[in-house]
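Single chain ahead, written as structure tokens, the form predicted alone.
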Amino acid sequence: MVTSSSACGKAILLGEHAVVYGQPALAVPLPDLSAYAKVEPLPTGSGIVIEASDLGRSVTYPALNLDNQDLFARGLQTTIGNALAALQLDEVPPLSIKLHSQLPPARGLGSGTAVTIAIIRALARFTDVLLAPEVISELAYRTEILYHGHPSGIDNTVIAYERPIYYQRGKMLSLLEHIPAFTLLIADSGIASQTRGAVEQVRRAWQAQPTRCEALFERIGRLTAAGRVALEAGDWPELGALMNADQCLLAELGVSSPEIERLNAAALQAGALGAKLSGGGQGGCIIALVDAATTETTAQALRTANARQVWKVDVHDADWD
């Protein structure tokens, strides 16, 4: 029997950083944009053997001598192992993962954990069980934790639940549901975002200036219970304001960059409502909000401000009911 599954991107309208202190974050799945894996028996051999082909590599599991440094072995490693354990499988008949995503790695858009959720779900509708979203987010995190060390656990919830949600650590989960349209540009600024890093050095900023930080992630997370207000209203204006707001206190918090500001200048002055990065910064991509109006006229500011590549993605209710 041959399965395949798949899980979405996604993107952080506002809140990052903020987040991981305890403070609301508010998040979007990119069902456009996706990570794939295909399960299938192998006629001999044993263990399992993923093959990542947009990134030209082969791992086997369980692996041998695995190097500690390669983090996508470790954490395939440590995915297949609990999915395994979570769908009570002592032993596997010999398996080929076939890997295969839209999503650009280090980009800030969820690569790592749609490729995970992919894999948890293949294996599991391969196996023939039905894991609960909130089971498959919780094995999702333990491997977000060996990638990003100090996770929030904002991207398995959003790719998991495949829906817009209001996340606070701690909190009850809000799923946001009857969310009006709008539409999101995506620019890739070229540059790898190292979550991990980004988030270790918050931290150190944190407990270097622990009044200063905590005053910032307060902001931010006024801004992002505004901005839950202005996305269920449709006040479109209102959100870009509030984002535009969010990407000034990130990059006091040091989490920004000249490509990321360049980017984002150039998305305003073509007339987007709202600009600012999305995910751990540092690089990755951008997010910019826009209407009809401005769509393509943004599109094409930002491939002349030498975006690496630019997705439309349009955020409907009809993407996740």
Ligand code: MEV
The other form holds:
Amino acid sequence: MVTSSSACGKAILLGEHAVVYGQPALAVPLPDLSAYAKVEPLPTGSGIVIEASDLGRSVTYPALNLDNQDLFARGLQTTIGNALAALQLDEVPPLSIKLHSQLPPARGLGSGTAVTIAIIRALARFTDVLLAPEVISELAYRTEILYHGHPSGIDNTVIAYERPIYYQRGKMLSLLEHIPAFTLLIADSGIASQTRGAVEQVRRAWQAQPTRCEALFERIGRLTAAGRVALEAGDWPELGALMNADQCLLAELGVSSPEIERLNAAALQAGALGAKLSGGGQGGCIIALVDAATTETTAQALRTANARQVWKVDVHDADWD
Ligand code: MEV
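Switching from the form predicted alone: structure of the form predicted in complex with ligand MEV?
And the full complex, kicking off with our chain again.
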């Protein structure tokens, strides 16, 4: 019997980086961009063979010799080990797991987290166990620590719950409902965004200049709180303005890049209501908030500004009702 599961990508509308320091952040799931895991029993053996054909990688669990630098393989070992324990499987079943992702890796869209959660869901479905979103999120968080060092937990939360969230560490999670529909353009700068490196750089800046950085985090937190109100009210000009303000603060934190600035400027000149990096930054993707009148011109402007790829994402309640 073959079982398949998926997990979506994510975009952070407001609040990345500051969320690591206890400020709130707003994130939405991207169901049109997902990762998939297909689990199939193997006739013999006692290990799990994971194939990621998109990356040309094949990894076995449990691995005998693990290269410490190979985060992909270490992430898979952590994910599968924790999932098997949560599913109370004492013996490793002989399985094949085939991975496929529509999400470009290292672009701030949650590709690694989506793969992790797709695997956890596929193993749970294979063993006929229902895992609650908070359990899936917690399991994925353990892999996030390995990938990102000091993750806030926002990526595993929004992807495990597959709902727009207002997230603040240590506070009760707010799942946002009845949000009016809106459209994002996501444009890939073509430059890899290493969340771990960006988070570490911000940490070094904070250690060197705590007062300056904490003031920036607090300003980001305030505009994120205002962004939640704008999002729930469908006040898109206000949300766009807050995204632009957030982008300026993220640039002050040192996580923007010339490519991101170029794509943001192209989107805004073409009429987007707001544009900013999303995720770790220093590369990766930008998100632009657009209305019906400016979607096509903005998408064209982003392509002309050398975006590697542009996705139009309609965010609406029907996706998660
Ligand atoms: C990564 O998607 C978002 C960051 O804020 C890191 C984190 O929250 O763990 C940059």
